[in-house]
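Consider the single chain below, provided in structure tokens and representing the form predicted alone.
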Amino acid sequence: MTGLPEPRPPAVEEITAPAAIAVMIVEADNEVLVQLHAALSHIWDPQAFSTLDGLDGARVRPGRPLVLVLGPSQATEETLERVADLLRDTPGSGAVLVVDQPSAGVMRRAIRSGVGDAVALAEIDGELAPAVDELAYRLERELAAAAAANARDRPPAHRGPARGFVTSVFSPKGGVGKSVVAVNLATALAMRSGQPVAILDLDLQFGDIAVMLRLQPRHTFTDAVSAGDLLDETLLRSFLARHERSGVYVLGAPTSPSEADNVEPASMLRVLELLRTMFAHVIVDTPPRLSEVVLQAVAESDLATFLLSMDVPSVKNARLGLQAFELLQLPMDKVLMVLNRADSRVHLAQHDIEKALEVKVDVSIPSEAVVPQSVNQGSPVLVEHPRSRFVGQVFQLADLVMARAEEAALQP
């Protein structure tokens, strides 16, 4: 479209958009058409069209929100009932109307096209975005919820001969949030994709991941790894927890650290390989130790996620597990570099780090006092604040490893 205005400043600081959010205005007066895209670009890249005909070319992403601004040349009886018809068909949709001036004929119609709000022209400027923002966060969380109950009632199950892609956690440095990212990759994972997700805590000294999740699980991966031969998907089933509002699957860390010793690499690949029959993704959550049981986890995953954090000593341990990688002749292409708590003002910037260790990061997490928060709820951070900028980034690690996914699964 052409005649647009460049993106002004924000007129309200506090609105920040939302991951993959498609803002879609529809608007027959090319003169009005610019104004509602002026009054929205400054915080979403919304898509401009005449008619609503013109939407079946636009770009939207499935399974997140889709807001249509509908201008005042949309609010006949004809458009509004093909808006209804659309809002219907399409899951996470959901429609603001702009009217010249308020009527109850309007709004009667508009209501029962299923129209979330209406905002007069005349008040766009500061009215607009936050109605728009306000419904894309109802939506987002309507397609979390569903995603999530899709995830709780569809029990895990034989997947023939299709396998599970497997992503481990890793850093050889401790504190650097290791856990809490699988937990909440765990989540956008099964929230993305519908799909059942488990977690399998490999840190058998330490582990936290049923503590975070406040999970009391009646049996642990070594009950799974002491069944030997006789180990199989339902037996593997019974020792599984699940975690109620995310529905992602846990098997737990042992109770006792002595129990560690117990578990030896071969046996922890043949739990490993059951999950991949079962899930269709599988988080490893691996301690900060480069043992002959890590190394083997790490070089049987599909991709490995690697965590940094913004300080000297983590970037001394990385260069040595990078190391490790190429002992274990893992190709970088099969590993993400994840920066966490990268907005920490540390006198350290992300580019140094890139520079020291000659890798890219591939995403960038911020430390966020919703974090803490979370872990002492005993739930993950996507659940609780779905609006907060980790859990953005927390998505956008997810794409990639859906991404990748997919990739392996058209290979032959």
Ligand SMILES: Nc1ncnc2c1ncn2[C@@H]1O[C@H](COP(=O)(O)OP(=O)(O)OP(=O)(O)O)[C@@H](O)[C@H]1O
Second form
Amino acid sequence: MTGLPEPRPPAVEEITAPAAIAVMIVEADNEVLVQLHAALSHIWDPQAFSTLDGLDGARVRPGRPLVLVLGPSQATEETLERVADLLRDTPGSGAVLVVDQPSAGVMRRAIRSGVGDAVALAEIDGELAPAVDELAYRLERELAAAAAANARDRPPAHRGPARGFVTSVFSPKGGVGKSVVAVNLATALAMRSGQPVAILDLDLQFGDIAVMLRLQPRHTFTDAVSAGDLLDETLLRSFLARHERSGVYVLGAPTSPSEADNVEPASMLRVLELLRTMFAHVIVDTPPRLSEVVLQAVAESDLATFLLSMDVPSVKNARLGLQAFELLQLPMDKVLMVLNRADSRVHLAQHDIEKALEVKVDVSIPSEAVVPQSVNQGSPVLVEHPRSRFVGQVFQLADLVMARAEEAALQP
Ligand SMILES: Nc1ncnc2c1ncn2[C@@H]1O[C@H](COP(=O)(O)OP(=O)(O)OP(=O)(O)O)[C@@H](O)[C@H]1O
Ligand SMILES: [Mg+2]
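Could I see the form predicted together with the ligand next, after the form predicted alone?
Expanding to the full complex; the earlier chain stays at the top.
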């Protein structure tokens, strides 16, 4: 490989396709195009084009890394100039050039057009995937930094008639990962959407969202409730704590468990209603106990993510939880079933759970050591270990939530 930047050389076998990287190959020679595709398709799902024009119709989702793999036929002055424009106009994009023979002239042109790396055609089997992976890794970090800066520069403002989308994270069982999923889902939504995101910690007795983000909020949910009719956007904003790295805002749980006792559902709903006028996404973390306040919050949500874990008590509790949803007349199309720690070594398999509960799991999240590590560091896994499988699956969940939010925004 004729590497332009300093490479971080991962072994090919350790690369797993992270969440959602778009890889697009451009090459005029069909035979070479097939070779390039074969060198990448075991990891990604590349789209192949014979000319740069084909990219016009390609679907590029904003907020995701786009890696262009340019075949040897694309190394002309004219094409590389177009590539330079394209890279400049597409945030989070980069290119790897595959060359027949690395020559000083070609390399100079490639550098000028912003191509991030070059690989010799003879070496593509061993070197192209690591080069794409390396570039995607850098682009992911750039996008995350840009999204955080964007959220920092744009404090939550009144969003007019549009209502924020409320997603509650729910499970009738304790310790299944609700709070971890709430924190990381909020971070993923902030990164992907570039819009303001808040977490409401409704675990009023033992809420730990602030701890998971190493925040020490001076005000909590109790202040918002106590403000009664005086609560408006400005006052509520002053009660929120902001997590710098992700840009996510938090309304923390009360500091003393006894404060939870006298919260009326109506007071909670007023706070939630106001949050959804200020934020594009509001994530509600809930305790394992089903209280009137929790049930009301779930009923008020646009979407409830129902967390399951792979053990028999969890399945039994899940049945009770689903019955509670029925009582709330919450239709199942407003529920996403999420299986956490899906690969834990237990006797149950995903299909046993799906069969027992008569539901389909929408996203399964693996068990990984980086999760408790990040919790202990007080930082989202997305920030600390952006390439983990856990993060890939959280992004998948975030994509489902965003798709639902888009659908909801289209409803009259
Ligand atoms: N996918 C995962 N892989 C590894 N560890 C995990 C995973 N999900 C959660 N955990 C660990 O499980 C523990 C419980 O997680 P968390 O506090 O999010 O659960 P919870 O459902 O919010 O608990 P509670 O019901 O007490 O509020 C944490 O230490 C967390 O690190
Ligand atoms: Mg919790």
